[in-house]
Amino acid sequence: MGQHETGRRWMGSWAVALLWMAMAVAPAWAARTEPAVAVVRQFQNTLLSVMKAGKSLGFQGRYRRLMPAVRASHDLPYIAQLTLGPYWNKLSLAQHRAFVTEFARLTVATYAAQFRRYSGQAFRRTASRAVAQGDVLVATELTTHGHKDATIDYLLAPTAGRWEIVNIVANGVSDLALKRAQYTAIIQKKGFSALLSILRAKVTELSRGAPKR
C-alpha cells in the first residue's frame, strides 16, 4: 500500500470544484502533470482496446485483460482503505487483505461489464492540473462519434515513484464518496462479513450480464 497521510485525499461529490479552486499555478505545470496524464492515457487506451474486442473476449476475457491494467494504474489498497473510513482500523490484517482482494475483483468486474462493446467511443483529455498535496487532476470526456457521453475526472497521487489513480469523479459524482457511503452503511447494519458477501455476489452478477450502457 502506498504511504499517504491519513485521510488526505478523502473527497465528497463536491471535491472537483474545490480541487479546481486550489490549483497550483506555475510555469512548469505541464511538465509536472505529464507523467500522471500518461497513466490515464494508457489506462483509457486499454479500455478502448477491450471494448473493440469486447464481444469476442466475453466477460472473462475482458476481466483478464483489464486486471493488470487496473492494478498498474489504480492504488487499489489505498482506495479500499478509504472506502471503509473509520472501520478500516477496527479490522484485522487478514480482514484487510480479504477486503482489498474483493474490492479489486469488483473494480475490475465493473469495468469489464461497463466497457464491453465499441460503437465509436473515444476519450478526450480536456485539462490536467497540479492540485493540493502535490496530486494531479486529469479531466477527460468520453465521447461517441464526437458527442460527449460523460465527463470522467481522475485524481492521481505520486506513490513510490509513480503516479496512481486514487479517485474517479464521473459526471460530478465521486466514486470514492459513493462507495464509502454504501460500504460503511452495510458494515454498520450487517457487519464486515456481510459486506464481503455482497461484493462477491456483485461480481457474480456482473459476470452473468450487465445492464446495457
Given for the second form:
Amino acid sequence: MGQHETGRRWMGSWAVALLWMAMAVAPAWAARTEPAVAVVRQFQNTLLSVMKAGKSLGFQGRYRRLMPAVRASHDLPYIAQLTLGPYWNKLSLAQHRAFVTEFARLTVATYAAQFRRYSGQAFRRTASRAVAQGDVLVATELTTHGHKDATIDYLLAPTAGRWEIVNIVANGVSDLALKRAQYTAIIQKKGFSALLSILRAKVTELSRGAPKR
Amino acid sequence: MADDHYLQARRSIGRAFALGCLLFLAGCATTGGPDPLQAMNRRFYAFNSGTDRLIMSPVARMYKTVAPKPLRASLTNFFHNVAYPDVIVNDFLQGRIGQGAGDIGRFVVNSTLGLLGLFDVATPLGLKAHVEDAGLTLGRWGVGRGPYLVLPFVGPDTLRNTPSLVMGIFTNVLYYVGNSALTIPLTVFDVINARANASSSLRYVRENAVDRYVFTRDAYLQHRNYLQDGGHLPLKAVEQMLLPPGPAPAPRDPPPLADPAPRPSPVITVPGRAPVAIRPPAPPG
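For comparison with the form predicted on its own, kindly provide the form predicted in complex with the partner chain.
Every chain and every other molecule in the complex is listed next, the one we just looked at coming first.
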C-alpha cells in the first residue's frame, strides 16, 4: 500500500513537472507558429468568402478576388521554381518570368474553379508546429457540415520577412510533387514552350468551366 | 482519398481480367523507377478512360439523377460495410490488435444497429473507419512496392497491392451469400454507386491535371505511401521537395517526392509584385 502511494506521488510529481514545462513552452511555441497560422487562416477565410459568393461572382469575379489573396499568401516564384525541377536552371530569365506568370494564373484559376460554390464547408485548424529549415507546418481539415472531407496541411516558409505557403499536402498528396512530376514530364517530351502553351490552355479551359462528366 | 472505395468497387468487376494479366505482368516487372511499365500502363489508362467516358460516366450520371442523395449515402455505407471484414483481417495480419478489435466492433454495430450497414452509427460512437488491405499488410511486412500498374477495369495499382484483388473477394460478405441472383446485381450497383461517389474526385483530376496519367499515378502512389504510414504526413519527403534540384540532368521519369540537390537562391519576379529573393534567411523573431 505504502509502495503504491509512493508510486502515485512520484507520478503526480512528474505530471506537475510536465504540465509546468508544457505551460512554459507552449506560449513560445504558439508565438513562433502564430504568424504562419494567421496567413493560412486569412487565406482560408478568403476562400470561404469567395465560395459563399461564388455563383454571383462567376469565374472572373472569383479569379479577381483570389489573385491578391494567393499572391499575399503563397510564395509563387519559389513554388514555380521547384515545380520545374532540374529544368529551372536550364531556362533564361525571360523564360523564368513567363513561367512564373503562367504558373500564378493557373494557380489562381484552379482555386477559382475548385472553390466555386458553398455547401457547408469549413476549415478546422488542428495543429501547427515548426519543422526543418525554419518552416512551419499548419495542419487543417476541410469539413462539410462538420464531417471531415480531407486533411490539408500547409507548409509555410519565411520569405522576405513574412510567412508564405510553399506547399499544400492534401491527404498525404503533395501538390508541389504532383506539379513537378507533370511539368518535368511535359518538358522532357515536348519542351518548355509546349508546357507554357498547355498551362495557358488550362487557364482558358478552367475559365470556361470544366465539362460535366 | 475519396477514390478508395471506387477503386475497391472497380476491382470487383475487373478482378477476373486483371488476374489474368498479372502472370504476364509479373514476368515484365523490373526494378528502377516507379513506372517501368509506363508504355503499357498508358495504354490501359487510355482504355479505362475511354470506357469510363463512354459507359461508366453516363451511367453514374443517370444513377445520380434517379437515386436521391440519402439513398446513395446508405448504399455507400452498405457496400463499405460488407467489404469491411477485409480491413479487419488485415488489421490482425499487421498486428494491429487494438485497431482490429475496434474494427470488429464497428462492423458488428453497423451490421446490427445500422440495419445491415445501411447507416453508419459506429462513427459517431467513436469507432472510426480505417483503410487496410493486403497491399498495406505486405508493405508492413517489408515487401517492396514493385512497379506501378494500371490494370484494365481496375485502375491504378502496384504489384504489391495485387493480392488485394483476390483477398477482397473472399473477405466480402456478399461472397458468402451464395445467391448470385442477389450478389451480381448488388455488385453492379456497388460499382455504379462508387463511380457516382468518385465524380468529384475525377472532376478534380480533370481540372487540376495537365498530364492526367502522371497526375493520377503520382497522386495514387503518394496516397498509398500516406496510408502505409498510418495516415501521417510524409513530412521528410515534403520538406525535401522544398530543396530545388541542382544542375543534374533530368531523370527519364522523375519519381514522386524524389530527393533533389541543394537549393540556389535566384531572384525572380511575379508581375505586380516586387522582386523576391527566393528563401532568404528567416525573419527575426
